[in-house]
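Only one chain is included here, represented as structure tokens and corresponding to the form predicted alone.
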Amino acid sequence: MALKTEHEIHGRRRSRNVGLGVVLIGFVALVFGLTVVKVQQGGLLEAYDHQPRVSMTPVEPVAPRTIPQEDPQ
């Protein structure tokens, strides 16, 4: 006779823990691809940060000045 028989909840449990974790270590694995993509891209991406972007800002033209000229009187 065994000391401890296996129930077959515990079959169950352990089943779904390993997919649980399986799961789990996918995600884990997908966020770190993402982030390694995106140090080694770095200076295409740009974080929010709640602080205006200059390169964000449109670049108005600027007019060319011109010198007054005086009316001949």
Contents of the next structure:
Amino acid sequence: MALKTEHEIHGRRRSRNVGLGVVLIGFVALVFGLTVVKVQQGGLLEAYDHQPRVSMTPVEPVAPRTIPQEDPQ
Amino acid sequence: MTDINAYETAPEAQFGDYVALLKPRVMSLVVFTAFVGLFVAPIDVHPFIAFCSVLFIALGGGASGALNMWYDRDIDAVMNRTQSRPIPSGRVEGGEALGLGLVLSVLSVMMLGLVANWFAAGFLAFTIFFYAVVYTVWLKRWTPQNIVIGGAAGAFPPMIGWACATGGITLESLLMFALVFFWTPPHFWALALFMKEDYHKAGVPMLTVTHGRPVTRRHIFAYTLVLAPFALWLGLTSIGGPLYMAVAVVLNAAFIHGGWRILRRSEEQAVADGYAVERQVFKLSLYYLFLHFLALLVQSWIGGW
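Okay, that's the form predicted alone, but what's the structure of the form predicted in complex with the partner chain?
Everything in the complex follows now, all chains and molecules, and the chain you saw is the first one.
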């Protein structure tokens, strides 16, 4: 009996195997597409490297500066 | 050489049997309402993110369907309608359905969290828990109000879709929930009136069996009355508009009229014409929900108030 002979179980389970293969390839394509979209959308792409830097400082709204009133006493 | 094949008698599970475990017909409702919830939300979502969000909400719904089929395999084997499902027919083993349901539950929640946000993912996890545990395990075999509470599980998807875009819950998403929630009981009880299924044989309390058909008819009419104000209120919110309002007024008038006709009929009349009115109202209920959400979609596209 040749070693390459396909067992009949492969025939019976062909639709399962092909189906699962298609699902897995689809999932990989989905994750890749998501990666592309998420990167294009920006977001925080810098990791924290334990050093303070300008890009980490919170953006504060620029308020009109008011001169504090001196107390007359 | 003799081939010994122990599997000769057991039918081989095909790919479609595993798809059937995910209840594709229920999934179509989930896909549609979740998509509308996401689309009408005030925050724009990238089309691919929206596609993936709806996909994983649907997968979560499918996972809870598989868990439901695993738990209900004893009932499904008794009732005619469900005897050909993958587990009762012997093509898929119960443990396989449980495994598939659990794996897909975790996968869909994790992926929705990564795709959209973790609030929506938590909401999906809660929905799966609600359908698989609260409805299937606790309430379905215990109370004839099972349909009402189970309806909540089917009503969450538009809220999850909305949460995917906005990251929260608002009046609009709560009213979309109410629309599906109060629609479910008249929809299913109209079906229960003309589908004489052997629920009692399976030990599932259905209102038609426990409280009788006249009570069920009264319940159907009462729920169409409760449903209408929520459907119209939704039209007054930020996602409503003249088109939605017109559709809602017509459909709710028709649905209440249908509920009234069901209420006024005796069982003898119904048997005499083969449950014609009940069938009509059931069909109307399908259009009712589809057209409401379609109207929301179109209204959002053309602009609201």
